[in-house]
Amino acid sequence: MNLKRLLMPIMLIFVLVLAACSGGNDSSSDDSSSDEGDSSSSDKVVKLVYARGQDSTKATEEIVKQFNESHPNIQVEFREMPSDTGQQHDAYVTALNAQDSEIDVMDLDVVWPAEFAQAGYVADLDRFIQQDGINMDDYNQGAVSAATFNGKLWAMPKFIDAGMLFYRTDLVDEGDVPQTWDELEKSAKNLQGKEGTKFGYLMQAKQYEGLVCNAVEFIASYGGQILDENGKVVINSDDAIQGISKLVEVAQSDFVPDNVNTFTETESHTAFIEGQSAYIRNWPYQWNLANDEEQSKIVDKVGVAPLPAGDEGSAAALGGWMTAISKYSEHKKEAWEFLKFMTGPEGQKISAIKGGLAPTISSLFDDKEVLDANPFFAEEGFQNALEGAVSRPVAPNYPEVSEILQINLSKAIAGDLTPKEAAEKMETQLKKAMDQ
């Protein structure tokens, strides 16, 4: 028998048999199951899902209009979260536990993507980013810190943010801006029933995340940390007791809402644009809804500045939002390209001018139609508060970190606990999630 015709079919086998086992994929390289999605055909229509929270500026609505009209072949639907963030962060886990491919893109809190990365839950972006390259060295690199995880870049930054104080300039002159926590609670209560405004002073006092960041404000602002630099938890001191003190004094006060603690970023800013308040604490976004005509009452009479200081000195929470891809989404490619526009110069731009928010590449700060259309961004009141902005806590369980900040905080307000034994609590069950 010849022996080389009775190899060749066998040959013939094996070499298909290699063929069919390697797909045209390496199997080992990270995320590569469905990490492409399907595009082999250049007619089909890829459909993204993007989620983040509630957006009351047109900003969100622009950028996926641009988007679409740009890449017909892959159409983004914007879908709306909860404006709650920890209703958003419930949200998310739920699906992504679940293994749900629905969504394919998602804004992230500033404090989410390590615990989103060590889930399992995004997808690392850092071959993209390299692919077409990308210069991270472009953004804000607190932000940029934020976002990576174990060395890996998980989410790319989309704005900053800061607590700042907005006021009625109708109401109050530049010069007499209130500079610390008693100079605003006179102002406030001077002011409140002034121009049709029922209350003087408006913030986020919900127990729900904001309330977090306002916490963080007061009780840096009196040189308080929740955990010091090394994560230990250093909340039960005499100087945040004192910011957590002026926290529960401001919240309880007759120039605050009744019912502040319902208010959340969303309830607080439409009062404001309303005409209701002389003052309130918000973020930077607050400006650019003020002085949209379609919403506002007070067009043109906002000013900025820094929130009040304690002794201290003034503190503002740092902020601040990013965008990840979901690691079962089914179209990681497309996705990449809607986030790769919404976080760089294009989207950023659209974001800053219909959103008023503030940009993480910082090139943007010298864009004259972003300027136009956010001036305060040039001014002094606006860096100083950006340069006041401190972090909230940094924990690889925040959200439970944060859990128990809100119920105690909640209870300090309502009058069930005082501010020392809210202090006293938070210790305790800080330091026993901590392992402390």
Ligand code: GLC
The other form holds:
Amino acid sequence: MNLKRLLMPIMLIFVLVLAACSGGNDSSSDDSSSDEGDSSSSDKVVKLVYARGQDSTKATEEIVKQFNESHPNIQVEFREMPSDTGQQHDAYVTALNAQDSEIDVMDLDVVWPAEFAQAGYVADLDRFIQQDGINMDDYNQGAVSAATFNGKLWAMPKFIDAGMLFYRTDLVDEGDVPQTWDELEKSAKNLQGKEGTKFGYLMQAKQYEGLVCNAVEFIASYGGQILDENGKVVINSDDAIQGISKLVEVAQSDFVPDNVNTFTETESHTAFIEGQSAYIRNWPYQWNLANDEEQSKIVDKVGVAPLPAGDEGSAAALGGWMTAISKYSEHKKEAWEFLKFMTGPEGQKISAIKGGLAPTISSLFDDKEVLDANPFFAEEGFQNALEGAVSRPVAPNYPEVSEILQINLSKAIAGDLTPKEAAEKMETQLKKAMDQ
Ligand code: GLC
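Next block: the form predicted in complex with this ligand, after the form predicted alone:
And the full complex, kicking off with our chain again.
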């Protein structure tokens, strides 16, 4: 840690000397040569396109606005991508495979960096970080390691997600919040129909990435794993099957929507803020959205708790997003300026206050305005959920791994496979995908 700090000034001198030697042309060690754009020497306004999934909060709009106001020579345009992370992934991969230079900056889901780095889709950020003396020790180390591949940093961590249980405080007293999945099932059944609700519980059970996150939580809460510490496929265990069985039981129950197998975050959070459910499993942004007077019918009626426990304990899936620069951007220097602003303290504060997103800069958890907007950030249950959050498998072929999980879990929810059969199929297919 300290070595990095010690080396920083030396690196800086090195960079400055290099710049001087090359007559101010800062073409770098990056293998794409003409990547810096031509704007530095002129007054021309550089236009950047920043792509990310649909933002149901006002955070992105505000970040772009503040950046554009303070950087008259760089103007960022926000390009909205599909909110489903898998669809968003495919849209980037199509554009990047075609070496499209249109998108300069984009958000990456926490499960993508290995793939994007290996495919050469994104620029490595080490030189920018050194040049600007950014101390990565200020960031959550789990998020930093998720953005690192082959020893290089490919994206800047923007926010961390961990699955949480949100409940209606007009229906559930704080002391009665379900502690286990069995208690949740009982309570959700009881509360369904009260105070105008249609459902007891909302989750994300469509065949997509969010289903993998919900499943990871069920599996881990019963002590199961998809891969063990050595990367070995261990999904066909009694513990994992118990977790999958509980996931299937909840998804097939009468207290979730009949079409829960079409629910992503968007469908579930919309139903929740319309007052349709007593409980929802979602990411931290749910709090901010539920208290947004312009959109929500349940303002001031929401509590947050750790997800219910299985026989092993409560488990949250680790999610989150980071921001990268496209390898094909013609304005990498300006792109870095925007990325630095958005993922630095100023930008992350806007994300936390306007978007309810949990910062990756650790000190922002002590910031009064951040805590006023998100009081539960200070709670032990939330901090524990963040610290203990369970990662999805890390692999450059993650989309293939995820697809195997999604397909078989969906079949189990549809009743086409028993949880045991689903676990066996996932085991065989994952072993093949991971050369085991
Ligand atoms: C959230 C998480 C992300 C996850 C996605 C699944 O956006 O931050 O990591 O993949 O949900 O839908």
